[in-house]
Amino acid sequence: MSSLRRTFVAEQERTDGCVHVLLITTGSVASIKAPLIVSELLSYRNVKVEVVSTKSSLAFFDAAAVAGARVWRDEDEWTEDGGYRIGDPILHIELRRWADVVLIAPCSANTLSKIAHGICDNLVTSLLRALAPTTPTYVFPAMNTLMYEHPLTNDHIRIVRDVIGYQIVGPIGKKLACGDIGLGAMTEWKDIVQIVVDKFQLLRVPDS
């Protein structure tokens, strides 16, 4: 096995008594929320997270700023040397395996219509082609506002939503990173903790 590449087995990082969230970032601005999510999400007892990214997501944060969380890329699946033997755990798999929960958010449109195409061209793609259908998955959409009125959105949102069984939620209207008003934003990032919250039960870390 290539030693530049990261590995990651479920079986080893699973914590019985734990949630495990899955955050998934794609192309949209609204991934500089990222580390406030993970921060946030880590204020509970009992929660670990790993966070999945886009090549362009990446360029809207600082992986370094994650605390407390691995950020996984494309090039920890695929080095430009290979290295896989038969038997090597294959990362979009065991992350799928590791799952109790995944927040995809913010989901670019990019995003958004390669899930309802079935398209797994990435570590993100081809995770969520993967991933079991009992596995609880938001989507929180974020693009400019004529991005998401464009016809083609209704038809890869109803997909995701009906065919898939992902949970859309939002996106919201306010002004957006491009200067533009109207609905496009992503779900407030505490709007997106307290889903988990609530579905879960989670309390706090106590203060020391």
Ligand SMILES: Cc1cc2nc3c(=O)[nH]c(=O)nc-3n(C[C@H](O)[C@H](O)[C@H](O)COP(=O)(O)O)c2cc1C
The other form holds:
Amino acid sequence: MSSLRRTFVAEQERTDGCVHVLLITTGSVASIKAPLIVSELLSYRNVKVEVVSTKSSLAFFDAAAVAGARVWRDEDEWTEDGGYRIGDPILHIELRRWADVVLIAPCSANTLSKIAHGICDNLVTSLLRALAPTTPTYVFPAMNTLMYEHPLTNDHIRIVRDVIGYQIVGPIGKKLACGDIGLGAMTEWKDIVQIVVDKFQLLRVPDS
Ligand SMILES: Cc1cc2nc3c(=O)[nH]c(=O)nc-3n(C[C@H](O)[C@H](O)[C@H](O)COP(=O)(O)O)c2cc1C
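To complete the pair, please output the form predicted together with this ligand; the form predicted alone was given just before.
Time for the whole complex; same chain goes first.
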């Protein structure tokens, strides 16, 4: 295995008594909220966070600005030097083994469509395709209003919700980053964190 590649082994990274939150970010402007979502989650006791981001998503926030969590990207999954050996940890499998809950926040129209069709051509979608159906997974769509109202979106949401079993939350209506007003914005980032807090009955770290 390439010595340059970062590795992750679920068994070594999981901590008894902790809630392991996997935050997936995709190519919507709402990805700028990722550092806030991570820091708010980490203000609760016994929470660990890992972030997995698509290439487009990383145009909207600086991975180095995410304090307290690693940001995993496609390059971490692949080496160009033929360095994979049987038995080496496979990142998308290790990350899904690690996760107690998955948040896809924001979920772009593109990734929503890929999930609905079972496409797994990057780290995010490979991980999701390999995810156990018992892992609670929340999808927070975020897209331009007309993208959201596109006739295909409804079908993709239906498949992701009714066939795959993920929970769809939002989008909400407001003035979008592109200037349009209407449905399509990601659920408020604090409300996203609150879903995890309520589900796992999290308590604040004292003085945070
Ligand atoms: C400035 C900018 C903003 C964008 N905002 C969104 C968005 O809010 N929602 C969306 O679905 N796509 C948006 N896109 C398009 C996606 O980034 C594009 O479809 C991309 O292929 C998504 O890839 P991903 O799903 O792998 O992250 C935006 C593109 C640009 C250049």
